[in-house]
Structures are given as structure tokens and as C-alpha cells.
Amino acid sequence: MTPLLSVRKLSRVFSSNGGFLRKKRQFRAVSDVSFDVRRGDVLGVVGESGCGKSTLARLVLRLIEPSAGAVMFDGQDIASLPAGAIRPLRRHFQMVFQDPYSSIDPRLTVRDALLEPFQVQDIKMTKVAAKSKIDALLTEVSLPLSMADSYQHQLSGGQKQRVGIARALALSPALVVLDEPTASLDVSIQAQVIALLQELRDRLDLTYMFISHDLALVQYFCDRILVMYLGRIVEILPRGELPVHPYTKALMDSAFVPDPNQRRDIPRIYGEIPSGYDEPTGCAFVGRCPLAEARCSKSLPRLQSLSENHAVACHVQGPVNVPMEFQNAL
């Protein structure tokens, strides 16, 4: 099956301005990232704060410009298109932002916020058609029709996020990127939002790229998990498969299990994350890895396949036999 989204060697470097007694520096936020998202799948993206998850999401949607690499959406490289050509394509991929409080203009009613995507795409509608569309979108996300005339300050956090989801669905996209959509919500509301996203995915045949800090939620909701560390992918694994990379193992072990009978000692990771301004020569995790060898600090491990859907970037836990058809995709 041809992937809906294919990312190849995607990178983004930010430059800091120099000044008096201060030289200009470069920060590598995302480095040489490659992965596929199959149509109808949910790809989870996890990692510590500052590892490049949100930057990757914005690169995939061309909200910021890549320094290098390709982003193939449904066979078309959107990373190389001119600005004028990318706008018509945006209806096919949308984003739900982390903070519903800042992603909705407080001066707009819910109705106006949901009509905004049509105005941006210059889609003309009669008043009757617009009202019908707004009613359908509110029903889609289980909000009362009377809420169309409400303002942001009149909504709860969960209601605001539902409005954000409805706005992302307005143009019937194929891909929705979710940047920690439940991070600012109470646990009970988180469960409702995830149930809504599952139902929408099944009914509308949506494909998700789901970014989160919640490892338990990612393991429950996502078909595959992409693990990032200092802007690079260290492992891609299917849901339910045991992790191989030491960093992924530490992340998975830290996931909270709400059962007192399953308490366990969580191994700690010591040391600090290296600076993106001064990347190490070899593996970025070498200073914190309990399995590190001499070669780990000398050469950067490449992402290689363990099986058809499982890949890891590790010298110590790397593959023995690499299926060529999967290796070529990386």
C-alpha cells in the first residue's frame, strides 16, 4: 500500500543572531528524519520536551520551511512547492494544536471560527449552506448547535478542543496532525476526546499523526510509535512490540500503570540531554546510555530495520539481517 505521507531526510536548522563578543550559532531541531504513515493509521510521536516533536509536525504541514529533505503527501512533494501552490493543498491536511485557548481567536464566535477555513480557501457558500455546514460540524464533535454563537471565554477547555477538532475537519482532510491535543485537559475529558478521535477516524477514514508525552495513551491509541531524541529518530515500533533502544525502554518503563499490584522500580536515566547547538559526533544518547560502547561516541548509528515495521538506530541493539525493501524506504 502506498503511504499517504512519506518523509525523507527531513531537517530543520535554526540560526541565532550573532552580536558583540557572541558568534552566530546554529540549532539543529530536526535532523535527517525519515518515516512513512500508511493511510488510515495512527502514528504516535514521543520523546522528551525539546526533542523536536512539534517542529516535526510543523515541518510535515509546511507551517515552517525545512532546511533539507522531502515531504511526500499522496505522492506529491509539498516541501518543494512554492507558497502559492501549497495553499490549495492545505485542505487535505490539517492540524489540531496543543493549546485550545490560544488556537481560537477570542474575538470570533464558534460559527466564525468554523467558517474561517472556507474563507481562507475562498470557498463561497450561501447563508443556508454555511448554517448547514456549521450544524454538521458541531454535531460531528458532539457539541450542541446552540454553541455556534458562543465566544471562546464561554467554553470549557474540552469544548474548545472539540471546536479545534471541528475546525480541522471542516475541509474534509485526509491527514490530521494532533499536537498533544489532550495535554491541557482533565483526565476524564482526555478520555472523551480520545474516544471522539477514534470514532471520527473509523467513520471518516482519517489518518492521524499523534504527538504526545503520555506513553500509556500513545501505546493505547497509536498503531506505530516513532521515538525521537535530540531531533533524530531512535526507534519506530508497532504497538505492543517490545522496545529495543535503551532510550525507548526507559520511556516505556516510566509510563504510569494505575494498578497498585503492578508497582515496579523504574530505572533512572542519569545525565543531561546534549545541546542542539553542539551535537555530539556519535550517538546523542551515549552520555546517558547504560549499554554504551566506545564506537557509540565515534559514529552516528543509522536507522535500520529489525522487521517489516520495526526499525532502530543503535550500534549495540542494531539488526543482524536487514530486509532490503524496508531498508530502501529508510
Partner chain sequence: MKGPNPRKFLLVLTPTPLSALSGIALLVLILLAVFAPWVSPYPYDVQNLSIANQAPSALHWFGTDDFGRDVLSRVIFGARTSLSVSLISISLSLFGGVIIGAFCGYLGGWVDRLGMSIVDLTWFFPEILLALLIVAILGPGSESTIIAIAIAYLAQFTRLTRTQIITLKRQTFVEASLSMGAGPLHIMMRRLLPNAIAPVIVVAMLSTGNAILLEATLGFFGMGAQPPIPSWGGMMSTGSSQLFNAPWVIVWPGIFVALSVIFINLFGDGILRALDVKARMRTQ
The other form holds:
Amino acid sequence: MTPLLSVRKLSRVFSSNGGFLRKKRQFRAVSDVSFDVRRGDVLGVVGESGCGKSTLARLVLRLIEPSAGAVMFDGQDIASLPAGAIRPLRRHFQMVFQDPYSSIDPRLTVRDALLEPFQVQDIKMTKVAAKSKIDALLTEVSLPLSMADSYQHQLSGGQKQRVGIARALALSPALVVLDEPTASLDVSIQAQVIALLQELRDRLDLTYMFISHDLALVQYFCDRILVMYLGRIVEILPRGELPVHPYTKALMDSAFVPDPNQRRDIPRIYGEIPSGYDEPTGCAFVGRCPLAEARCSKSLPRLQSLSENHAVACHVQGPVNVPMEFQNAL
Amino acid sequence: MKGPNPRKFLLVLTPTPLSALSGIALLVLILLAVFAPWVSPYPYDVQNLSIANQAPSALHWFGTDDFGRDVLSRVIFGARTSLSVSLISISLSLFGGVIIGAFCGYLGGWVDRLGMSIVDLTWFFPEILLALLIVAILGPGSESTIIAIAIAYLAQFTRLTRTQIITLKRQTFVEASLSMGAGPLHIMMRRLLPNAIAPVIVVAMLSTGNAILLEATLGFFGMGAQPPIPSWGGMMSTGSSQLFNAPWVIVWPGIFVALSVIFINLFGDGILRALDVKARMRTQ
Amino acid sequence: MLLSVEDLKIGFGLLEPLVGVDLGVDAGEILGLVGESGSGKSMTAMSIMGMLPLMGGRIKQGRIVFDGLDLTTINEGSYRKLRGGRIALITQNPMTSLDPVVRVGRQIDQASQLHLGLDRKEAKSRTIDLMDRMRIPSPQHAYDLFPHQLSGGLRQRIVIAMALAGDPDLLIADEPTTALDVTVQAQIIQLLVELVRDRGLGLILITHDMGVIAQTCDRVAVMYCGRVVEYGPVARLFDDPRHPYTRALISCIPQLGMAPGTLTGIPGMVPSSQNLPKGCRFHPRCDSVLDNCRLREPPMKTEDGRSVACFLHEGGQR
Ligand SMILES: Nc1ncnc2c1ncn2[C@@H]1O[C@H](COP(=O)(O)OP(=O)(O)OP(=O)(O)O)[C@@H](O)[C@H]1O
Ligand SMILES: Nc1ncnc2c1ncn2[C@@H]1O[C@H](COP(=O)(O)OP(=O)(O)OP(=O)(O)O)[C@@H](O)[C@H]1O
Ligand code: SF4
Ligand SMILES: [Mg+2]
Ligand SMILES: [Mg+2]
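The form predicted together with its partner chain is what I want next, because the block you gave corresponds to the form predicted on its own; please supply it.
Below is the entire complex, every chain and molecule, led by the chain shown above.
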């Protein structure tokens, strides 16, 4: 079966306005990213702040224009369609935003916010149909029906995010991109929202692209994980498999295991994250990498497959030096 | 979509006792202006030289001017001119400013640069100078005053709307609309303008006070409504020659100009504060 | 005990954001303070720092004993000497504690000049030394930078250096890493832990990250709706959580290698401070409510070093 979403060599360069006496500078937020998402899968995207996760999400949904590359959604390249042609297609791919506090127009009631997708897509409904649709959506995300008349500021963070999810589901999309949907929520509320997302996915056959900076959460929730560093994919790994790339390992090691009986010293990664303006010729991680060799700063490591679902972009840890257990998979 | 909740609207209108009182005073003034022919004791234009320059009395509460016309009646009719000229001109200015500002803010790029540089031409001149200049070109009269005031305040509304739109454009809920497939019309009319408009309207209210002053100034220079139509500025202008033997002719319209400006400011201030409270309630 | 807070209750007008806060921290020890947003973690920090009056609140009941001195009885002048000196606070957002127009090095100097009476030259060399110990790269150069020229992680390290400049005995870190990336967070936490171990200061680490607590703290106080509901040594609290809220909270943490479908969350919501439920504040969301829970607030009961406020454990019995 063809993958639902297939991204090829996608890049986005932001150029700062060169002003008087100022050189025009180019910032590579996303560089040369390729990956597939199969129908029904959950693809996780992790990486540190500013590594281009949200930019990637916006590119995939064509909320911003790519500088290069293709985004095949269900066999159609939405990166090259004219803007007008894309609007009716949008009902098939929706987004849940990072900040539940600002993702709903403060002037709208929950009902109006949930009706907006239908207005926008010119789907006419009778009053009765609209009401039953709203009720169904609210039930879907376990909100009381009475909440339809509330304004955004009367809801808690978790409730707002539920409204955001309900709104994304309103048009029965195939793909939902979730941009850190729980980052601003408490753990107990985060767990509720994650459980809800999981249940919805099973019931409605959804495909998710789930962005987060919490590796444990992504490991828990996603089938495959895409690790980004400075706009590039450094590793794509299936759930449950051990990371191979030094950066992914560092991320993993920086996580605080919530078990006081498994204490360990956290290995430090030294060095600052380089800026995306002056892109290094070699591997972007070279300045902080414990395994770096001479060749690392000379040429860019390509993303290479270790096994069917596992790929890594690293000179030292790449397929040539694959540990024994992966060699069979090649 | 529903309009604003009526209870909230009341809350906005009565934020503090002072601003509520100012609101009532303004309402009285507007009613006086509207019903001028019925409430004023005399016609505004009947001359009677035998009673020229009489001090305030039981018959003529505010006194009479040098043509023997009743000052109270002329002040009431003058309110018509002053209020209507300033309201119409500010409305025009608001309308134009919001449209230009919204376009510039939304589209950005060269449209923005072009639009803003044209509007900014008017920003360089003090309002009064600009208004005098325009009236000088168009010739005196109420219509030119309206146009002059409208242009004088255009830049202010354009800039404010533009900044509002630019900030709102970056909000997540606008991106959310886009992601559902909304077109520019929906974004502008449903998401941006309704959220941008409240502070612009409050500023428009406050500017009405300044417009009254500006109208009075133009009238004082003889550039406003032409005699015998009374305007507060015009009355003060004619009264200035009689400053010492009939001060009431200039004082009364002056007091009304001052009072209406103060009331408008107090009222607008209260509304600003109420909006602020609401904004805080939201961001909580 | 370096610091002990006993049955603290504070009031803001009619609201009582904190009721029954009991906790303590020793020199060379880390006390973790966890709980959901709005549970009163920062408020506890503010009470210890004596900053309630500035915010319009007051202490209604209880004692805060620091090194033998009851802080609820001293005046603002004596407090000012302690604040930034023997007791220092690191806040969540480094930008709010840094002056944007003063060079960061000078800002650190000021604390040691004020509290240790150093002159400008001594202060500077101390600052450079502190910055070096915070592993700020090329401190000589960083000394002359302005806050906006530094990354979030570096800024937070400057704030820590500033807190240490007055040579404190007690450090309160209010979510020092929430705004930072995971790898940077790990570095900062590691740094704080080293400080405690090397210099023997007491640290109250406020966070809502149970992982950070598990990895670093000696003791933990779990807060819910303005109360400490459970307090005890970290290992025992994680292995055998007594309060149903603690248990639920631990089950909400995503862990590496967790089986799918195990993360369910606590049903319901945190009640608002204006509308607290009668009886035990957790009872509407609790999975093992007793009749008593709906009627009365459970008192805090202590047994062999563990305290819990729950009717299931009255008298420390299961
Ligand atoms: N419109 C824009 N113009 C210029 N630069 C931009 C723009 N949008 C994003 N960037 C830059 O691109 C980089 C990637 O941003 P992005 O928002 O994708 O990061 P992120 O991985 O989502 O981070 P976070 O975890 O903080 O949300 C950032 O350094 C950001 O400053
Ligand atoms: N100035 C104030 N006046 C009255 N109540 C306040 C004030 N500031 C905070 N509160 C209330 O005190 C309670 C505790 O707030 P606090 O800031 O201590 O929570 P927190 O645990 O630090 O949460 P977070 O994790 O979000 O920082 C909250 O219910 C809050 O609404
Ligand atoms: S390519 Fe070299 S520098 Fe980059 S991650 Fe691999 S080992 Fe480290
Ligand atoms: Mg992002
Ligand atoms: Mg706090």
C-alpha cells in the first residue's frame, strides 16, 4: 500500500531582510527532509527547541511554502498545487496546535469554534444537523455538551486542547498533525489527552504526526520516531529499538527516569547548539559529539538505512559500522 | 455567528461611575442637539438689535449676542453642527483608516509600503495645520471641514488598525483557520477585523473629542460652518470681538466645547479600562 | 533542620492558597516540591522568601524556622538581609530576574557586593570564578554581555550564579529548567546537584517533573490544591506511594518502555481555588474515597519518617 504521506527532499529557507549595510542572511529551518508515514501509523518527531519541528509540520500541511521538495499526500503533491486548489483538500489533513490558549478565537464560543471548519469548507448544515454534529464532537473528546456555550477563557488548558482536537476532527481528516499538543499541560492532563488521542486513533482510523520534545512520551505513543537536529533528520527509529545516533543517545540520556532506584549521572553534552545561519560543512552535531572523528567535520553524513524501518545519518555509527545485531537486517 | 453578548456590552458601557455619568451627560448633549428645534427657547437666527449684548437673564439664560440672538439657542443649535461634523468626519476617517490599515497589514510587502508612505504624508503635519491647509484648498464650509478633519485623523486609524492586524495575523487561531482551508475573505472578516476593531473604535471615540476641538478651531478661523448656521467655533470667533463687554457670548460655547471633550475622554477612558479588564480575564 | 515549615497557612483576602504545608530541608539535602500547576508550589517559595506582603498576602498560621530563627516573626529589614544572602531564589523565567540593560557580570557582582561586602575588584574576580564553575564558556568574555546576547541555558546559569553570589545556605529553585531544552535542563539540574553535594547547601527544588524529582531529591513533598498531601523520602514515596494522588501522579508519567494503553491520566480536573470541594480536596477525583473524605479534611499523620494526609492512612495504617 502506498504511504498516506510521503515527504521528499523538503527544505525551507527563511531569509532575513537584508537592510541597509546588512547582509541578507539565510536560515535553514528545514533541510532536505524525506520520510514516509503509513496509513494508521503514528510518526513521532522529536528534537530540541528551534530544530524545525513546527516548520516541518507547517510545510507538510502547506501552511507555509516550501523552498524545495515534494509532499505527496495520498499520491498527490500538495507542495506544488496552486493555493486555490489546496483549500478544498485541507479537510483531509488537520492540525492541533502547540498552544491551546491562543488557538481558539477568544470571541467565539466553543460551538462557533467547532462550526468554523464547516463554514470554511462551505458545508451547509441545518440547525438540527449542526447541533447533533457539535454534540457528537464534544462527546468524542469527552467534554460535557453544556460546554458548547462557553467561551475559550472559561475553559482550562486541557479542555481547550480537547476543543482543539475536536475542531481538527470535525471534517473527518485522514491525517492529523499534532504540534506538541500537551506541552503546556500538567502531566495528569497530558496523560488524559494522550489516552484520548490513542482511543480516537483506534476508533477513527487516524494517522498522526506527533511532535514533541519528550522522548519518553514519543516512545510511548509513536510507532516510528524521527529525530531532528538543526533542520535535518539524524535518525528515524522504530518504537522499542535502541537509538544509534550519538544525538539521539544524548537525548535519551538527558531524560530523567522517574525511578529513584535507577539513579545515574547524566552525561553532559558540552557545547552550544550551533546557529542555523552558518551551516557547518560536516555533521551539525560535530561540536558536541563524543564520537566525532576527523571526517565528521569534512562531509555531511547521509541518512542511510540500518534496517527496514531504521535509518541514521552518522559517519561513525552509519551502516558500515553497524553493530552485529543489525547486520542481519541489512 | 452570534453578536456580542448583551450583558457583556452593558458591562463595557458602565465600567466606573465617573465614565457612566459622562456617558449620560454625552447622551443628554446628543439629545439636545437632535431635538434642537423643539428644546431651544428661540430660533437661532432671529435678530433683534434692540436687545443686543444683553447679560444672562431669566428670559435669555445665556444672554444675547451682538445681533440680539439668544446665546442658549445658538449653543444648542451649535451642538448640532459641532457634534455632527466631528462624528461624521471621525466616522469617515475611521472607515478609511480601517480599510487601508487592514489591507496594508494583511498583505504586507509593497502594498504595505506604498499605502503607509502615502498615509504617512499626513502624519508629518500637525493636525490643525493639515486641516487648515485642506480647508484653504477646498474653501470654507461644513463639507470641507468634514473632509479636512477626516484626512487629519486618517493616519492614526490606519496605523492602529495595521498594527492590530499584523499582531493578530501571527496568532495561532488565524493559522488554525488557514489550516481548515479558510480563504483571505474569511480570515479578514471573521478572524482579523472583529478582533482588531474594539481598540480602534475606542480611539475613534476619544478622537471625537479632539475633532470637536479641531472643528471649533476651524470655525474660530472662520473656515467652518458659514453664518448664519451656528457652530461653537464660529460663535467664539464672533464673541471674541465683544470679549470685554459681553464675555458670555464667547464663554458659553467655550464651556460646551470643553465639557464635551472632557466627557468624551472620561467615557472613552472607562471603556478602555473595561476592555482591558476583559482582555485580562481572557488571558488568565 | 536547616529550614522547617510547620503547618503553614496563608491568606490573600478571603482566599487561602496554602493550608497545612509541612516540610523541611537539611543542609546538603535536596527537597523536591511537586504538584500540578496552581497547587501552591511558588506560593510556598514566596512565603519562605518573605515576599507575601509584597504580593498582598499574609501568613495566617504556622511557623517557618530557618536555622533556629522563626522567619514569621522578623521584620522586612531583617528579611532583606537574608534574601539574596543566606536564602536565595532562582525563578522559572531567567529574563524576569535579569536586568536587560546591565551587563550580566555586573549583576552577579552586585549580589556579592551587597551581601558579602566585597569591593568591586574582589566581586569581579568572584563573579568570574562563579561563572567558570557554572561552566559558562569564556567567563571573561561573557562577563561583559547583556542578557539578550545569551541563550536561555546560559541565562539560567547566570541567574544561578547570581543566586550563589551571596553565599546562601538555602537555595530555592522554582522550576529552574521548565523553559529549557532537555539536554540543557539535564546540565542545569546536574549543576545544582553538584552544588548541594560540594558546598553543603540546602536546596528546595520546585518542579512538576517527577523524573527530575526521582533522579535528584532526597525527600519529596507532593502538593495538591494548596496542601502538602504526602511527604517523605523519595525512594519510599515512589515505591510505595500512600496518597491516592501521589499514586495517580506517578502513573501519569510517560516512561521509556511503557506498554501502550497504560497512560490514562487522572479523571476530572484540578478544582479552582475559589471553588474547592468540601472535605478532602482530592476526593472528587480519587479512586478510593471513603465516606469521611467527603466530610472532613484529612489531617496530616506522620509515621516512621513519612507523612500523609489521607483517611486511608489514618494513624499510618493501611
Ligand atoms: N517565519 C519565520 N521567519 C524566520 N525564521 C523562522 C520563521 N519561523 C521559524 N523560524 C526559525 O526556524 C527555526 C525552527 O523553528 P521551529 O518553530 O520549526 O522550531 P521548533 O522545532 O518547532 O521549536 P519549538 O520546540 O521551540 O517549538 C527557529 O530557529 C525559528 O527561529
Ligand atoms: N497574588 C495572588 N493573589 C491570590 N491568589 C494567588 C496569587 N497568586 C497566585 N494565587 C493563587 O495561589 C495558588 C497557588 O499558586 P502558585 O503560583 O503557588 O502555583 P504553582 O504550584 O507554583 O503553579 P505553577 O506550576 O503553575 O507555577 C493558585 O491557585 C493561584 O491562583
Ligand atoms: S557524524 Fe560524527 S559528529 Fe556527527 S553524530 Fe556521527 S559521530 Fe557524531
Ligand atoms: Mg514548535
Ligand atoms: Mg509556580
